[in-house]
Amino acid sequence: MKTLPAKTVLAASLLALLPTAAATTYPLTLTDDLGRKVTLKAEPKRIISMVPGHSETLCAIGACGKLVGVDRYSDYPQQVARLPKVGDLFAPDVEAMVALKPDLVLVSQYSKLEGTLTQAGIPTIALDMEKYDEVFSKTLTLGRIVNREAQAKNVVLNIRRDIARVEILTRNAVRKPTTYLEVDPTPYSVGPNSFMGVLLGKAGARNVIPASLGDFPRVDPELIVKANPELMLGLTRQAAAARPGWSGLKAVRAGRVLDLPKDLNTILSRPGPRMGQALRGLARLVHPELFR
């Protein structure tokens, strides 16, 4: 009797992890971020993404081939970034969009573009995936409209086992340190409860912003100043430093102020496949000491 390769008989093994695949049956109707039941009559063929992390997310489930036009922050991966810019959430380009002849179009529930495409026959569907269960649940949502299903549950779970591989790490770090994580210098910070405040405790740091001001909240500098975080993230020392009443925190004293890195701040602040990714990345710089 023929011996299999090795090779051979570990992919079979992998592929006999892999979720059932299940067809999505049409029509599918569902409801969105808006409180609207959406009926999609057939298999959405031409996608217009007005959300990076949906179109990196579409990606990774295999319905890249469906986009036929993105917003103008979607760059991954490459294939995306090739695709036609019809603007942004809050600036689209209309008319580039009817001109693209979708099938559907995929908004956030703050873009208020659906009336104006439903009035163009346009089909859209908003998702939003702010807190961290949102992430994979939404995932999902998006594997049913484009009947990718089984591939979204592999997304899933490859998300989970990369933040776990994480988690591992910083499970054990001895000290877990304050920190204020700023994603707008206005300022606006995370709230624990969102996905990146989620990804924030992971890392193996505890948020100073309390959960009662939000998901992402405008910040009082005041609130800084009586948390006295001992680790900054997302800003300069400088900017830090000049604020008043913020120099003398022990943070900016002690010189733990980050800025984050270009990569790492765009695949933070998109929800999405990458979160793993960025999860390290962020343990990396809340605990240098586990990496080496």
Given for the second form:
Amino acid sequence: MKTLPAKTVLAASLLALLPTAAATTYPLTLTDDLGRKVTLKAEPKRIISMVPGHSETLCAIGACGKLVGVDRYSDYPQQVARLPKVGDLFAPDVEAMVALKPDLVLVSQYSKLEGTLTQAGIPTIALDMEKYDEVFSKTLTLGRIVNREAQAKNVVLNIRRDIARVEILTRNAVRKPTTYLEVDPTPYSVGPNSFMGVLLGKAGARNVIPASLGDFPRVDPELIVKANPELMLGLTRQAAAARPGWSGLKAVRAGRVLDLPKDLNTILSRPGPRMGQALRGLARLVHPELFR
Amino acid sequence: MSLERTDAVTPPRLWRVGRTAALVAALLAAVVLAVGLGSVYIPPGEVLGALGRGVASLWTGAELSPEDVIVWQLRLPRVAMGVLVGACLAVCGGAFQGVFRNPLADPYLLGVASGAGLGATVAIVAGWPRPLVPVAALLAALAAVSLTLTLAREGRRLPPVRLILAGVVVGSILSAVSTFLILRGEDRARQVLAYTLGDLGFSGWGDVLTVLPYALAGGGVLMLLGRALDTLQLGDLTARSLGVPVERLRLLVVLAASVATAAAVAYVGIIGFVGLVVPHVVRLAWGAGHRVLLPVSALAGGTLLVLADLLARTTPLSQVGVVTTLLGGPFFLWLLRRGGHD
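Could you drop in the structure for the form predicted together with the partner chain? We only have the form predicted on its own so far.
What follows is the entire complex, opening with the chain shown before.
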């Protein structure tokens, strides 16, 4: 094996330390969240995103112009909202997708779309951001896929900075209220290890849901009565008081039951570049005194 | 008299009394078990204390500890609702099987469940407040049954085959409309799904007290009609010649059962197989006479649903409707394979 000149090695290692990344080289092979090895022959130029968070991330890393179609829930930013809609993950309009002649379709591991599209000769990559850390790692992956690695690193830095700003405030909170966050009235909540649960903790709240129940568990109303949280988020006070046995809970009596505003609800449930914003909104509800 | 033929195949009286006593004991045991067990364990002594303090607080207005609240305001009404709904569904199932002389009849036969489902779906998808959901379900269920009755009517008569056919078709159409609405309003799809799978989750005393009069009225009427239902087993012609007003009886049973079922369905959603399976099992052990069949079915249905709900909230099966269908379905098939009991 040929030894590289010392100078080249030094230059290369210095380059690696710099935050800016080199251009992606194609063909690019990577393993997606379905465990498939996918090879992209060239930089994708016509992308369809079937995941709203991915559409947002692509735009944040400067690849908005590559999008030619999105799923019907992708509504942010403005440019995305105007793109052709091709159904959603579970009711995709495959004909409309093929007609857009994409060279890449971003899907989810749950979508079951890859088979049909592969048969149609369209490459697919399945990516999901479920855990907190995955939001960052998958943003970088998206950056590599579309040859915007430097921008992706920047977006990650920005999200981390936004989050750190809120954390500095909430870390010094005098009292961290025990909190129940309801994501669905049947009722479903979030475990502390889900990305929403991590954000709840960073907002200065103590989640009453034990990690053992999983990331997005259906909870027994008894457990909430037993935990007697000081704060409830994601439902109205009337709804909480109307449930059997809930009217005497601390949060209900103190009027600390807050429904999430619609915008906050959307960004909170959508892992991506606006996660810092979601955290700020959440922290404002948990610790209004820190944001005066 | 030909009625004696029915009595001839029923087990001896003492045997039946013994079994009934065992069933009452089973219901009591199920209630005690279900009030004590759950995701929060409360020891039996504590349960009694909590009940006492809960009753006392109605007068004194005293604060209850979280454990007391769980026993008194969550578990006990939930268990009571289980008894009530299970009893309703089983009695209605037994009466329907009798009045249509069809072993596959169940309380949902005439579109009650699909009507209630559609009413609840509309209310949930439109985002109406929770107390209005059962109201919408109840009204839609009764409307669905009226529609079925109107379509099935032939002059002044209500032939069973036409009733069942009309009921199945009305049910399918309403279910299709519900499905369409669920697909359109996806944000709330999970709520609708939870409803259609049957759930006792948020049953409170208020709900129990609302369902109770409908259950008592509907179930009571059906039990009073026991003797007439027995006569109907001999065929419309014989029943008529014995002085039973067949058409009016059929209408009365359908209305009484629909009221009871609709009230139950409105509050807890659609719980499958209780109304189909329980009367069959009871018929095996107690005989086919409706004067015994219906009250015993009520006991057995209540017991079954309380236990199914206990399983639902302590295991990942999580919805009582899933449990009853998973237990009831295979059991029914097993009964069918054993065969020869009808």
